[in-house]
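Consider the single chain below, provided in structure tokens and representing the form predicted alone.
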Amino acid sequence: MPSVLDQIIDGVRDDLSTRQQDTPLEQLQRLAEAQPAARDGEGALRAPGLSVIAEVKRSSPSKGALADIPDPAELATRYAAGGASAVSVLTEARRFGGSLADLDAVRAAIDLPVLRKDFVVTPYQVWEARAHGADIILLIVAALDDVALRELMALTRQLGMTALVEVHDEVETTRAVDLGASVIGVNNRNLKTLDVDPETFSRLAPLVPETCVRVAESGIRDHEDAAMLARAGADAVLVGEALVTGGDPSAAVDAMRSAGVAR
């Protein structure tokens, strides 16, 4: 039986086929090249203290609907006011309720680096991210072989963007490091099963060189979790659900960011 990740990627490829018919690659490349230079996502995450990547997230495969977000730009502005280092925007539609329109709205509203969070499996999607103003792109090791991952990382660098290379086990971490990833996200959620193991980050972080940016992802509920991850070596946390359901996203971001000061 296909894993949850496989099922998501099948849907992503179907939707991608439609977009490619509507906007050929050559047109997309012209749009990308007309964009201002990408902001320095890696540099933003290397700032002192614990960086927070705050996410615009409507739903998830594991929890279903999370929050009604009528104005993603307003939410992103509140994240920025709380001290977020970057804002992540889910653009996958079927399982996460996201869209490129959300990315456009957030890009227009804030001056922070913006992460396009999706299931990127082709160069077209990297060009697409840049054309819509993204500065950071998520590359999931579990979804890519080494040839594809190397190609997508190289294109990301060529476009001046930052690749957040996501891993969830020892083999994937070794692959990411060996291929030269400089920003590595450790996902506590196994995308093949959707199970969350809160110990995943602390187990894998020692495999990531200190020269890399270490990002902890998934299962981060509050500032106490953020502080624990900072002590385990996290330079940044990526948080969605807790921020969109907590009622005061600015205060929540500020609390998580401040939690890393005492590590």
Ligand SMILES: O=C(O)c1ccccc1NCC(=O)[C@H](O)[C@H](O)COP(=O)(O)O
Given for the second form:
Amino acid sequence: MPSVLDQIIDGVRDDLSTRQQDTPLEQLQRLAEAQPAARDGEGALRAPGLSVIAEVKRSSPSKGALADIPDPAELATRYAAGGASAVSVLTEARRFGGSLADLDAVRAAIDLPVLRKDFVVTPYQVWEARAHGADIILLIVAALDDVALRELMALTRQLGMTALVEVHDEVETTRAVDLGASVIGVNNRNLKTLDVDPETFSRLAPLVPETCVRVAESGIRDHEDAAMLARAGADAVLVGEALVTGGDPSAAVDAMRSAGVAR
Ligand SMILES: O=C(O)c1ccccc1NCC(=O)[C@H](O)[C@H](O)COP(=O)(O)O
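Having displayed the form predicted alone, please output the structure of the form predicted together with this ligand.
Below is the whole assembly, all chains and molecules, this chain first.
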């Protein structure tokens, strides 16, 4: 039985082959090269205090529909007003209801680094992210072997972007560190079972060198969770559900960011 992650990636590959027919790689490369230089995502996340990466997330495999987001640009503007350091945009369509159009809208609306959050398995998607103005991309270690991960990290760097390299366990963390990842996200959500274990970050953070940016991802509900993760060594938190389902995204971002100040 394929895991949820495998099933998501099968759908991503199908959608990707349609886009590759519509927009050949050479055309995408010209679009990417015409973009202004990528913003410094790693620098933004390294800034003192707890950085918040605030996510535009309509739905998820674990929870189904989360929020109707008719205007992702407006939501991103509210995140920026609350002091977000970067905005994450899910572009996967089948399970998350996202799109490259959402990425375009957010890119045009804010001056912060933007993360393209998707299931990147080919260089084409890295070029695509840059062509649509992304500054950061997610690379999920569980979805890639070392050869592919090294190649995608190198292309990301070549295009001036930051790779947020995501891990879930000790073996993946060692792989990310050994391959030279400088921004490592520990996902508290197991992408095979979808269970969230808030202790995952605390367990794996000591394996990530202090020279790296440590990002805690998933299941972060409020400023108390953010403060706990900051004490456990997080430089940044990545938050989706709590921000799109709460009443005031600016205030929620501000509260999480401020919770990290006193760590
Ligand atoms: O969110 C899911 O259910 C999910 C399932 C399978 C693969 C990835 C998934 N989420 C992607 C993410 O990494 C989260 O959107 C992100 O960390 C924010 O999480 P949350 O604050 O819990 O919405």
